[in-house]
Structures are given as C-alpha cells and as structure tokens.
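This document starts with one chain, in the form predicted alone, laid out as structure tokens.
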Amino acid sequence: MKMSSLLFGLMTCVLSATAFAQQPIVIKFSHVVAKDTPKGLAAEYFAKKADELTKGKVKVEVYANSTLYKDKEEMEALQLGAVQMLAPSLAKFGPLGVKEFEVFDLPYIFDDYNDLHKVTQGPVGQQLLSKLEPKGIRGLAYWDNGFKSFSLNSPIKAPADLKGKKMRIQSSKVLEEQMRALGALPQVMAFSEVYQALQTGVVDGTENPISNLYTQKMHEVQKHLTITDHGYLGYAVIVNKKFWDGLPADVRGQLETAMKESTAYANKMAKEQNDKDLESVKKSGKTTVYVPTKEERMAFKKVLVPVHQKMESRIGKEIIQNVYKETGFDPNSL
C-alpha cells in the first residue's frame, strides 16, 4: 500500500512537471505608443514571429499605449522583472545613467537613414547596447521611428520662429540644450499628456516623427508643421537580463531570429508609415506643412550643431567622434 501510494505520488509529480513544462513562457512586452505606429506594429509582428519560430513555446503579450506602464515607470518595472520586454526611446537611457545613448538625441548628427544605420547596425550601436548590461538589461536591437520635425500654431521657417515658445520634449539634457539653442523653452512631459497640453496651451509646440504626431492626433491642435528632420527618434528593444539569460538556449536563439526579422520589418514600416502619415496630415487640412529650402535647413543646422560640442562633457567626446567616423560627418564644414 505504501509502495503504491509512493508510486502514485511520484507519477503525480511527473505529470505535474510535464504539464508545467508545457506551459508557454510568457513575455510581457510593454510600450507607450499606439498600436498602429511603427513600434506598435513591430511589437505585434515580433509576437507573431516568436510564436511561429518557438512553435508556441513562447507567448508574447503586447501592452500598447501605456496600458501596463507609463513612460516613467516602465524601466523600473523591467529591472524588477515585472515586465520582460520594452522598446523605450533612446533618450530614456540617459536618466538611467548610460549617458552615451544621448548621442542619438544630438540634432543633425544623422543626415538620413543610411547614416543612421551605419551606427545602429554597426559596432558603435552594439558597443552602446553592451553598456546596459550592468543595469540588468540586455539590449537586443534598435528600431527606427523616424526623424523629428517641429510643430507650432505659428509658421516655422527660421530658428527665430521658435524663440520664446514652450516646446515639449522628452526628459533629455541634450534636448533641453537643443531647445535653448533655438531660444525656445523646453518643457519635459510624458508622451501620453502631450495632446491635452497642446490643446490647452500648456505647451506651444512639439518635436515628433510624423507617425507620432498623426496617431496621437497632435496635428488637430497644431496649425503648422515644418519638415526639419532635425533629430532622430528611435528605440532600443530591451529585455530583463536575468530572464533572458535564464531561457533555454534553443528558445533564445529562436527569439533572436524573430527579433532580427522584426527589426527589418520595424525599420521598413517606420519609413513607410511616416511617409503615409505625412500625406494624411496634409489631407486633414488642419495643419499647414512646410518643407524648408536647402538654405533654410542650413540655417537650422548652423544654430543646432554647436550643441554637439556643448554636450561632449556629458555624452563623451569619444562616442560622438565614433559616430562622426561612421557617418563621415564633419561639424566644421558648416
């Protein structure tokens, strides 16, 4: 009797362990933008690819639009293991203590996507991601959102047009310095609060890739948009390091493949979505879209590029020079 009950107990344990082993590994992927933005679409694409490639062993639950955590909370939640995956904007790593990431915030440091990808898809980008490891974070990839443009309720054709304007920015010392170089007043604010702040006049304007401006309906409360393409907004897809390192090696490999495919998709979508949303902004008739001449763009560059040198002591001269080397940018040529 004792033997059979012992056997029964052992079988129950084995069956329970087997059932437990068959439970999918859940990855909570939290982000703060709408589902139909490049990041939102790429997160959903990654969830689909992860399911396919791991044959259902991994279930990625995507929480869009700050439904799980807001801008300011999500990084701490990741480090504590309350959420496994995020795709925060690169400006978020400065406050975390990895100030080198603020190189991405420098105005006009990338002329186009070609320049940008030399950095994000090359050794400089990888070197930056590795700096997150001591914080308990593993960096997996960079996802584009796009290049930022300025919006206001008055026309923007020259740097002087931003003088005295209250401009919403993410929390970033570089972006603060950028706005001050223009004579604007930087206002740090969570992304989810921007529409209302523009509507009520708490802030006068903002800088955004077009897809963010359009999907958050900011164009409805901004009469003028100038395609300055002055700064880059991108994301790093990051995971809790302990969680990632604890995954079975085969599953981790499958997820790395899913991430590689999702990154190619994300970057393609970012370009397409921004182009499409720009057309939608124009068609809405609510916002006048202005494209600066070559000379007008150069005027913005001359005012903003000196921010690079001002930020050397914060970001690190070496990392700025490494980016220049990759892209061929010469600040003295202006």
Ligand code: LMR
The other form holds:
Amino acid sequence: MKMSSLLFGLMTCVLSATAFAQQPIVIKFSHVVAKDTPKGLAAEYFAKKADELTKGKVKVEVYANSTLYKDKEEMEALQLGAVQMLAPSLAKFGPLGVKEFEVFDLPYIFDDYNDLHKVTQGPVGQQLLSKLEPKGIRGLAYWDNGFKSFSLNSPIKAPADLKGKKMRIQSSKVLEEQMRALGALPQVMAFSEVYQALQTGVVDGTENPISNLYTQKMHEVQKHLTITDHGYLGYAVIVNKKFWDGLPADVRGQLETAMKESTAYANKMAKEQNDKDLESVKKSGKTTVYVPTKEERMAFKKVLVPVHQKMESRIGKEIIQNVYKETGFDPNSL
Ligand code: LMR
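Next, give the form predicted together with the named molecule, keeping in mind that what was shown is the form predicted alone.
What follows is the entire complex, opening with the chain shown before.
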C-alpha cells in the first residue's frame, strides 16, 4: 500500500472516531399531552437543562401530543427501549402490573397540592417508584398536573347528574369504581381519542385537570364543567432502567440534577397553568363553569370516599393507610 493511501485511511479512522465520540446520547421522551401543559412544558425544560448540564452530550427529543406513541403503546415502547423516557399519568400503571399507583386515583384522598407532596416527596412516594424496578423501569420523579373536574353536556351539581352517563376514564380500576359509584358507565380510552369521542357522542363526558381539557379543546364539545376537584392527576417520570444504568456515571449525575431542577419547575408551574387555562375556558364562552357549594361538594365526597375501602384489596390496605398517615385524611370523618 502506498504511504499516501495509508495516511488517508488513518486520517479517516481518526476523523470518524472523533465524530463518533461527539455523537450525542439521544433520549426520546414521548408523551400524550399538548406542549403548553404542565407536563409538556416540564419535558421541554428538562430537555434544555439536560443540554446545558451535559454540555451537549445528551440530546433530549420531546415528542408531544401522542405523535410518537399513544398511552398503552408508549409503556411497551419504553420497556422495549424504543423510547428512553416517559411521564405517564399515575393512573396508567395498573396495566403494567403495578396496581399500587392507583392509590393516587382514590377520590378526595388529597385535599390540595400540599397533602399530595407529603406523599410524592416522602417515603411512600419512593417506595412506590421502587416497585417499577422489576419491570425494567426506573422512576425518577413525580411531576404535578392538577385536580380533576367533571364535564358533560348537561349541568352537574349532584352525584345523580352523572347517572347513566358514559364517562371516559384512564386505564385505572379505581377510576372505573369511582364512576360506578356515581352510577355512570366508565369507558377506558386513550387520551388522544377523547376529543373525538366527546364530539361524536361515543362518550358523554369525562374528567380532567383543566389544562388537559383546555389544550385538547374538549371545552368546545362539553357544555358544562363543574369544579369538583375530586381526584388528582399527576405523573411519574420514568426511564428504561437498562439505558439509564448504562449511561456514563458523570452524565447520569448531570441528568439527575436536570431532573431535580425540572421537577421543581414542574411542580411550581402546574397550578398556575391550570388556573390560567380555567380563565381561558371561562372566556371562551363555550362551557358553563360551575363551582359547587360546600354542601354539594360534601354530597360528592359521601358517594365517592367509600371507593377507598372497596379498592383496598387491589391497592393494598397498608399503602392506603400510609397515605392517610402522611396527609391526615380520615375517611370516617365525613
Ligand atoms: C389522560 O389520559 O387523561 C391523561 O393521563 C393525559 C395526561 O398525560 O395528562
């Protein structure tokens, strides 16, 4: 071989090795909600922080609005390693076999974000995340969205107003039982299909934090929204464990910092975002927003809190009791 071609070969090798060394690690982060929701904004924030803190070594690609995967598919994609990061709602872990997360769906178990944070930021929250490990998943954080309200095309002032109504729910047995307690007919459906199902009458109503309702334009096809705040909807940020454990230790540390900062951001902004979207729903003039009186709220509580005991055998009595201990909730006080 001539000296010049040997040199050329050597140089190509060096150049491609350098190019390879500079290839960023890609994290595909798939989710199902709009970009301008608490989860959408927090995911973008994480992507920015990850880029900054790893100095470009990690590139987080965020796919919003079910553009990559829908609810059920995204869980499978994570386990297969087709995506590396997700933030599914806590109501969507049952089908994975981790039913304990459905404790977060119990109606009225949290009075407000303060109560909730005692759980998500305490030992019970950590214990729940650790249950994901045998599924090949690492739980990194909890991100808030907010408290759900019922919507329909007819007014909702009392539990009886939901009787016989077809209500879309997330894939949680607790939510199923909650709707049955109201005499409603629960229908599990992927988030991406809800708007159309409401529009065409496949379902009559749904329950959502306002940010989800507004950004999917569901308020345009629901004439009545009652601020029941009857249950919580938030997220666990999860990664493929094999991928995460395989990252260089320094990079993983930087990503952990990015996640901490993003979690603080997410949990600070979620309530503001929901409040802002409620104002936009009101301004749209398409939906009548009703705030129940104290007595009306109590009537919903009386019907829905018994769901806690009914679901004990599914979620585990101990976990429910541990949540009560953290928040001070007493189901017998009603
Ligand atoms: C829903 O399906 O209603 C929510 O879980 C969507 C989401 O991710 O907030």
